[in-house]
Amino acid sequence: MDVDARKLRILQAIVEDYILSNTPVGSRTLSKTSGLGVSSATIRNEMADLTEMGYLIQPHVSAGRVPSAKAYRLYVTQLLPQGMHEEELTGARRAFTSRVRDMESLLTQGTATISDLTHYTALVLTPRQSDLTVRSLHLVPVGKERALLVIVTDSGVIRDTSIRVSSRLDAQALYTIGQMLTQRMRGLTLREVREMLYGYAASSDADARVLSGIADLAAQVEKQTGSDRVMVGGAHNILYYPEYADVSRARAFMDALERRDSLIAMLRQGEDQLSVRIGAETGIPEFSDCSVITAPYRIGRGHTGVIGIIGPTRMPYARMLDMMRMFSQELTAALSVKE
């Protein structure tokens, strides 16, 4: 069976009706307020065919219908209306670049914005940290065989963090230190600069302390590069939404949104374009009543991020794609400016 352009037609009307109202749509109500010029005969019968073909669901005997998995795929595919108008989209990019400060708080603040924009949860996904490229470190005493590594890279800071030196070693000796690193690592990846320090940290010609310092130095290097991190905002924004009123629900959600590396594994299939994911495509079995929409951002030189957010499948897919787009183009821009 085929879905005709009338199937079609009244299937857009009940996914658009249920976005709003979250309650399943019966025929005699979608005759009155869709404007399809149709009895409610006619809607009947194509609903029960839409029902048939797995598009639609009748919760109960007596009820109306509400949309699958398979028809909010048909709707993002080939149903959807116009998104947001420019005026909206100013206001939104306004809100947006108004939040951005630093660099190294930038991508905390896309987060809160993205959530606090769609009301939905956020989610963001830094570039590849192994494969970002070296421009300069920095050693900075801090107190007795104490230092601060600052590891400055293509992106902008990745993190501070306190490592061992020697005792012999003064803040004019951690400089030049510092400064021979930049020189021997500029370029580098962070994957072959954690390789060369252990190389380093091996040497048997040094003072032992400041191998050990270097070998401290290696290890928080990899530290940093050894796994990719997910920024989470918004979570509780989804229990604002009647389908997660359910605590076994709710929790569930909460439960799905600590396992990060199931959540960078999703995000990660979002590297390429602009995407949409619904229920099963998810691949997560708690967002199953979910969908998620994704947008890869750039930084640096050509590394690659993504942005999501989760809510509930009825959400309006056309002004979310909208605001997806905008915000990896903002995000993209103000981390071009940082550059």
Second form
Number of protein chains: 2
Amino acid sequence: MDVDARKLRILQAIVEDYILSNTPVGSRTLSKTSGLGVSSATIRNEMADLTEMGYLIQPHVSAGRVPSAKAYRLYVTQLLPQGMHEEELTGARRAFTSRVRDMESLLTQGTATISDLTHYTALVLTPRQSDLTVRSLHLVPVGKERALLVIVTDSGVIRDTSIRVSSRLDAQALYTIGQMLTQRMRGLTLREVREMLYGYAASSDADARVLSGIADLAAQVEKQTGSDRVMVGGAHNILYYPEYADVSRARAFMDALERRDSLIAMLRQGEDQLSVRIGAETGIPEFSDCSVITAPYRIGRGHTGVIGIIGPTRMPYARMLDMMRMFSQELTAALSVKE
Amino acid sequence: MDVDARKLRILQAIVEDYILSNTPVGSRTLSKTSGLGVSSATIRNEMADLTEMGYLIQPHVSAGRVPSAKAYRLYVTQLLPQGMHEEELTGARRAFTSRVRDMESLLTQGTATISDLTHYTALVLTPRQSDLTVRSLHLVPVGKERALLVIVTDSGVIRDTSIRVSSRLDAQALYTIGQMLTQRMRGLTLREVREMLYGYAASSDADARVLSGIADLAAQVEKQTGSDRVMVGGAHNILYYPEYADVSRARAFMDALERRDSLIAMLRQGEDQLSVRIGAETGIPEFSDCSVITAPYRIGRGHTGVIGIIGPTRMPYARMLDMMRMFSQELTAALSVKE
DNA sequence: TGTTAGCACTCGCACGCATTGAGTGCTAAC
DNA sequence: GTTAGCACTCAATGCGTGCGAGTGCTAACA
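Same protein, different condition: the form predicted alone was shown, now please give the form predicted in complex with the DNA.
The next block holds the full complex; its first chain is the one shown before.
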């Protein structure tokens, strides 16, 4: 048995009805509202076939049908209707770019903005940093024994953290050290910088020992570059979906969001392109009733981060894909403008 | 009718029982478990009095009693038992200080840490910054037309944001400008700095015009100093309390958390000392079934921020007060160490 | 051969009703 | 002032029932 054109149309109608109503779709209402021009009995026959093929699920005998993950997959792959109207998308674009315009605002405002605009839970994964290359390093005095380390990389991203330094060093000395470090490390990746710093700390190199906190410095670079960070925002949005009227489900969802390592793994998988993962495709059991849409963004040469949204599988895919594509483009544009 | 010693003891027993069980407390179980040595009938009489006085509420005739906000207020003011055991508190202290050790980690980890340790929703309000005084300013080149502005204040806090600058300025020029700005502005408050910068932008002062983005600079300072920021974390914790088994209540709670200005106003009110606000005392209608415990933290001379937790009025006050007091002390110690 | 009308059947859901039991207020005795 | 006893209240629970949306099947029709 294959999925012919009529079956596709019926499936599409069921999916779209269900996305709007969240109630099982019956043959009678479908034959009336879908404009397919066939009777409910015919639709019943087709629905029986689609159920047998695994595209539809009957919650119980006397209820209508609910799309399965397989149905959503087919829908997203083959049946997507046109998405958002241009003017609507433009409005969203404006809202997005006014709040997110650089790396800093992405980190502080990114998840909030995306979740506000989509009404789903938003995810932002920071780019891998260990293979960014260094353009310059600076040390800024901020206290008796503390300095701010600013690392400028080729993608314009600044990693800044406060480190300990010898109290003998004044502003001028720190400036000079910064210039020296820049000279030595320009063009190296952050990973190489880290290793070089550890080397300095171990050796007794006269130049290097000027920094009493050199190991500290290396450790900070390590911390900043070692692992990706993922941010989550708008988790409360799921409380608006009837799928989560039961608090225990909402709890399970939110607990899963706290397990950052599996989130990171999931987001990294969608690193290269706009992607939709439905139910079990997410690879996270708690999200088996959810779909995740992710989109990459690029900063500089090939360093990519990922943004994503997550919500019930019953999701207006076309609209959301349009949105995420747009966010991704805007982000990439905003972040690579910087020389 | 006054609240004599026995009434107090009964009230205390009811509050503590209810905090643990979240079920209306009946006279029979109370006479058995509380060790007061009086019969249930006697307790019933006292309970009737306490109800009349407004300390207890009957959900319905044949249910037990539930403490009113007035009862919690009396409990917190007069009846607090000893709080946490020393070793338990020490464990929490260690967990806290290992994650929150400076302003930066407070901003990134503060709410997560506090909510993890208390299992309530955590709030962190940043200190008012407009009357911090400036110690030095620095400009660090981070791209063709961008520089990082670092402002070091007397409380060691660094405000850094990226601003536009003229492309003609190299690292050395920016360094010199930073020194010049430091010389002129050292000792001024951030508010005065902001005004001075606006003044420069308006005038045609030759020195000032070197910075093509001087208005940008002032605007950034304004943005950073003008308004306090409040961070919220661990909001999902409330889903574990049966008071929020109904999703619509959880939703109302979380929506109220999004209205940052009223949150800020609420937190600012508890700026000067450890405080408990119960129900309507919070001043926020959505939190009429919640209690808020806030504690100030100080950075440098008299600049205070506030941390807080919020949860159902049925809260183990003694423990939570101990915790918040400890957080407040540790934070103040950690943030004022810096010269 | 595909489509449709008809019909018996299923089963979740809402409703009404009785039962249960925790807890109360009141009274009378101690 | 305290306590035992007792009638009373009322939310919660469980059970039976009717309703209705929706199905699968069959037979007739184009």
